[in-house]
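Just one chain follows, in the form predicted alone, and it is written as structure tokens.
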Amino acid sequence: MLEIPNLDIFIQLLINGILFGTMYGIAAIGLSLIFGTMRIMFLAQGSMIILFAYVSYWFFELLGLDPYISLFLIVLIGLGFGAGIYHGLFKGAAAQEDKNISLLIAVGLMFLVENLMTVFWTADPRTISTGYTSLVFRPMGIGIPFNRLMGFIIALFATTGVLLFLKKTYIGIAVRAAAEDMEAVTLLGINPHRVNSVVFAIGTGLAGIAGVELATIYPFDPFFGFIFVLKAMIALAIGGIGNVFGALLGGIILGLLESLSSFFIGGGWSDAVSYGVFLLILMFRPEGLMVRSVKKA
């Protein structure tokens, strides 16, 4: 029988999933963005969040640099990472029409950045643990902690950078119309490769902000990344493939699944009930629950 929790507990309890599913929702966005445009699943995204977990954990214990000072840092790294992986590693496979060729290097890359974080790093789990790591502010009872606060208005205004970027800039509409028909876009005079680099930037680019979030709030290892691709994988299901506010709604309703789930039935089901929506999901609504769906006549 299932435990019916007081209201302030349940209050927790919804604050803990929104808070920590911002996480989910930033990396849900950088795939959205990269398969729009592409049309691949960029599953390495997992293993550039947690080396830019220990970028910030690197800048924290060897120069002393507040996490959140060395965001700035670490998005900027992250932009000409990202530009560079692509002219590196996917200009040529994006100009097949084989997207399998894409997906291979994205494996590829993954397993080549966890080795490597494990080279430089080991496999001991690592954490950033600062002043205010145990900071909690307690409205009405309800505790908010500091830094999954931080993560959350991070990822908020992230995630309207990334709306403006897109709506009110050249190159922003450019991407967006390369979501929807990249062969059009390239006829009309637009470089195809600008645009692929410059989503790969801002998808590594949010990378970084994920992974400074991460590193402040839980323990990470080289081997969380694939586990964390996952989850953005089922919030991008959720809110629907080329809505950048979706995929963020769509990790925030992720992590009220897991923490409501974890609560009422028990931890270890927390992933089964996430992996079991996303199934529902691509059986029943593919096109993502914050997506419109068009009829056909």
Given for the second form:
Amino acid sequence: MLEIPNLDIFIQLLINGILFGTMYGIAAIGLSLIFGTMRIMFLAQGSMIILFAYVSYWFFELLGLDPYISLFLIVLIGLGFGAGIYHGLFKGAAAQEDKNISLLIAVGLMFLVENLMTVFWTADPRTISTGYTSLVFRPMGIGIPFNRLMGFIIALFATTGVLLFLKKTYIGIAVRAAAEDMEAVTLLGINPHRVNSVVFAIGTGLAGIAGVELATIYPFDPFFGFIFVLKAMIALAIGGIGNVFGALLGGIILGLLESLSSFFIGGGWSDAVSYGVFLLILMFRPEGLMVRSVKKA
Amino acid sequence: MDANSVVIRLERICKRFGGLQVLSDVDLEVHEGEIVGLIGPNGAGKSTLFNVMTSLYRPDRGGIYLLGKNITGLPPHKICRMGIARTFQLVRTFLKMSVLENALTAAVYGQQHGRKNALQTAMEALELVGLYEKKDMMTVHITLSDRRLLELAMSLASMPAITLLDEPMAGLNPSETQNLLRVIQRGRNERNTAVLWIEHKVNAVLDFCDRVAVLDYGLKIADGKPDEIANDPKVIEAYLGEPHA
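In place of the form predicted alone, the structure of the form predicted in complex with its partner chain is requested.
What follows is the entire complex, opening with the chain shown before.
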């Protein structure tokens, strides 16, 4: 049975969908960058996000650090951690023809991080509640939760940052080139491990941003990461791999889809709808909804 | 020529894939400013030789010396920085990037010492091949012939000691071919870069190169001036098949 909602509720659903969806988008950008040069889905991305959510939770509980301040710290930690993960775990496998090895390492990393988090923080859901957690702006009567608005703004900054990095820096241009043809790139003098560690650094830095966002708006537990990476993959399927802005937009569309379907069809249905859309896109538009297919010459 | 001007020297290169001996004891030298053609029937091992020289494959035996230094087994990106540039039979420019970004990438990462004048180096290389006006176009939107020129510009932008050209004329029409030949010659004259050039069009090689080497079933069967090569019975046999007894 469809209810006819009043306009206020409808707008509220849209806003919540958009604001929550940016988190998927941020995670999807990281997946897209890593896939670009490594040719694997970095399945541990979701667990990284949860890990950083816990880190910001700890910063808040133990040191009293406001999440929007610890964000900068966490992004820096994420950048370093990502490069470390690449050099420690993936470097040897990246040189192999068989990408399944890297994929399995990512899966192993995901389970390892999940279980370590359970040991450290138990499986109880956590969340950060600050003085402004329930703060809501009401411009023109429409309620906009402060935390989600902040998340949205931070996501926009992060996306712009990634775009500028890929467009304006030499190493960013090299990353784009590597996503097209890794072998040709090494023959131009680019160290493949350098571009790979850069994409891991950025991907994990973005996971830091998504983690802080998550911790401020939603209760999380160690096993939420896997669902999160699946959602990011759906966002990627909508936006198309290799398209930074498309990934963010894909995340937002997915957020809208979930928010609307859980209201109109029923709470339990939102996941079913998103996975259904995922399959439909993969079947009929595997290159992504928002990608004009470029035929290779 | 004196030994000092040797840019690259291959010494008894062997490469085998499974039971197939693709290169057997191949020796080859290229000197400064020299354009050397590398010809041979299909499957003679020409492209494999390039892949060995750029370290995509490691030779089973033998050594590669660039400007006197042993570079055998170094990773490909280091070999490029030390001075070997190459182009591909199937063009491998980066289609989603602009023409200038392509050349810039080569200039930034391909040169031994850096990125200081990378932009200028990239511009000069585009100028030399005649693509300067198209520098802001997306590579996916330029023609095949322009992409081949862009690959040449990229190789020049990395300031190589030697450029390996893998069938640069494949798929080009006669006037595009003439233009490409002019560009190759200009690159050599202005930069004094050595060129090793795989080509199927034997006549072009015989007309254009200072020296020609011939591979057949992984063996170097001839190496000399173009007119010697054209009349070498072993070469004629390799191309036309064994004469009936």
